[in-house]
Each structure stands twice: as C-alpha cells, then as structure tokens.
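Just the one chain here, laid out as structure tokens, in the form predicted alone.
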Amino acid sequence: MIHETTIEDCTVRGVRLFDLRHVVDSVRGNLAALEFNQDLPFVPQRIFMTYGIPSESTRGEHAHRQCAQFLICVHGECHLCVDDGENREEFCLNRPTHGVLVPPLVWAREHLHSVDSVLLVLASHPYEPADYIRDYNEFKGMVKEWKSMP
C-alpha cells in the first residue's frame, strides 16, 4: 500500500510536520521517502546523525539565524520541542516516516530519547559556528527585533 506524503502546519511558525511518502509492504519490507525538490523547501547541504544518547540527556538547545533543518527519528524514539518565542508545541518522533521541518529562528530541544533512538538531520546550510543561537534570552530578543520589522 503506498501512502502520499502529506504536510502539516503547526502552532509554531513555519514548523511543519510531515508524514512522509511510504510503501507498507510485508513481503517485501517497507520503505520511506523524500523527495528534496518536491517535498523540502531546500536542497540539504549537511546530513548528520546523533546516536546513542543517554535518555537524561538533552541535545539541541538552539536556534539558528540562517539554516534550516528537517528531523526524523530513524530508530527508535525521541521527542522534539520547537519554540517560535510566542507558541511552543513537542511532538515524539518514533517513526521513520515522520518528519519535522524546523525554520531559522525556532528554538529546538531534542531529549527523551530511547537507548536506541538515531535522529538524522538534514541541514540546509553547511555547519556554521556563528549561525548558531545558544542563548534563549538572545533568541527572545532577536524574535522581537524581526517581528518588529516593517
């Protein structure tokens, strides 16, 4: 059975949510898919994986100025909490055919993560220090400025 990737807007700016292209097959096995042109409002420029994190531990903890990412929880499990500065929503990430577009200038927080959770990252620009927001107080204040903004 194939299932047609379909887009979810959130209450957090620009954060969709998308379940994914899909082939539920059980002779053959299943299989996901994402289509940059088509399904990404960008063509990543860095993949990277995180893995075998502690559950207590917490990843993330920032905003970026510029990029923009796309998470899926390959294995197992993982939570993402996404913050725009006004709406905050969480979402649990444990399917291979979830995904979670996060645009620039959203606070994002991965933890809860299973023993065996692996979250890929698709990133639309290639690893930037200065494009990084560690400090909540300072991405609070850069939202006001830019919603200020004629």
The other form holds:
2 protein chains.
Amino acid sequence: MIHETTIEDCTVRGVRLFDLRHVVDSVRGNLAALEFNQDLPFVPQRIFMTYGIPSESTRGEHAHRQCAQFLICVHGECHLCVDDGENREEFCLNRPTHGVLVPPLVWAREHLHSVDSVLLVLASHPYEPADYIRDYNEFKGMVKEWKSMP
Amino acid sequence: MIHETTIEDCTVRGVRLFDLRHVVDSVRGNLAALEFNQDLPFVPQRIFMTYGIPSESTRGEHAHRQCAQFLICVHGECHLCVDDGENREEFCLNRPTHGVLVPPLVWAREHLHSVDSVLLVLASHPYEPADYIRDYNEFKGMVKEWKSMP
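Could you please show the structure of the form predicted in complex with another copy of the chain, as a counterpart to the form predicted alone just displayed?
Following is the full complex, with the preceding chain placed first.
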C-alpha cells in the first residue's frame, strides 16, 4: 500500500511536519522516500546522524542563521522542541516516515532519546560554526530585530 | 574523539567504502557526518530508507543506468552484494559510519537484514523507473557494450 507525502504546519514559524511517501509491504519490507526538489524547500548539502545518545543528554540547544534542517528519527525515539521566540512545540519522533522541517532562526533541542535512537538530519548548508546561535538571549534579540524589519 | 573520513576502493569498478567522519562521545553521544561537495561525487537529489525487511527478503537486484547511490545501514545490519559484471564483493553494513558508494552500471543486492535494520540510500537522481536495469543478462550486455566503447 502506497501512502503519499502529507505536510502540516504548526504554531512555530516555518516548522512543517511531514509524513513521508512510503510503501508498507509485509513480504518485501517497507520503504520511505523523500524527493528533494519536489518535497523540500532546499537540496541538502550535508547529512549528519546522532546515535548512542544517553537518555539524560540534550542535543541541539541552538538556532541557525541561514541553515535549514530536516530531522527524521529513523530508528528508536527522541523528542524535538522547536521555538521561534514566541511559540514553542514539542514532538515525539519515532518512525522513519516522520520528518520535521526546521527553518533558520528557530531554536531546536532534542532530548529523551531512547537507547537505540538514530536521528538523521539533512542540512541545507555545509558545516559552518559561525552559522550557529548558541545563546538563547542573542537568539531572542535576533528574532525581535528580524520581525521589526520592513 | 574525532575520526576523519577514510575512503577505500575495492575490486568492483567504482565502488568505494567510506568510514564517515564521526565523533565518539560517551557523555553527549555520537555524531557521524557527510558533506556532499567535499566527500561525495554527487549532491543527492533524493533519499529513501528501507526498514522492517523480513530476513528472508532480498532487495535491490538491479543496476542503474545513470543514478549513483550511497548506502548506509544506520541501524541494525544487512549485507550488500555489488557486482560490476566481472568482479563481485559482499559487505556487511552494520554501523552509521559505514557508507558504500555504488556508481551507475553496478548491480546491487541487499539481503540478510536484521529485524531492526534501517538502510538509508542517498541517490544522485530523482526517482525514474526507466533508469532501472532489472534483468541481469541485459546488465551484462550493457557492461560489455560500455567496455567496448572507445
């Protein structure tokens, strides 16, 4: 059975929740797919994966100036908090078909990882340390400035 | 501890074995990364994942005319056979840092999946059914023709 991609907005600016196109087949196994040009607002330049994360560990805790990301917990489970400086939401990511688009200037935090979690992140830009905003007050200031722009 | 990317060739034409750049950290957890422009000969246009594959099921069993792929078993384990029409090799994929580059005109087959396996595939082209070569004899004929080209 083929399920087509569905996309939902949420209260956090620009964050979109995807249920990826997938085929469920009890004999051959399952397949989930993402076509970048068709489904995403960017073609990724980089991927990274986090795994073997202790359940008490928190990852993320930053926003990006320019880089957009797409997060899928491809095995196990973790929680993702997103925050645009005004609204905040938390999602449980626990299947390969569930992806979350996080645009620039949205604060993200991952926590409550299961011992077997593997989080796949597709990033719109190469790795660039200067693109990270790691101070929450600086982030709030940038959001305020951004919103006051004509 | 940071491990830089290493890449090895094998006996099958164009197939390359990657150990991805990764950080091992028992407190924060582990991270593996792949920068497309720096590490890969293509920028992927698509990803797909196979999961919940019965151990007796075989996936793949085809080559591509144009599409190159990069395969990572991000959780669990599966075996990958690659065959260029002359040489054949089989690899056990069982960690998020182990990636295999499979160029066009290489036959690939995945089997012996563990119950918890998740195979991530990065593809150089959008999905195109006409790009698949599903008949092994046709594949052998194409390889022969390709090798006889000036």
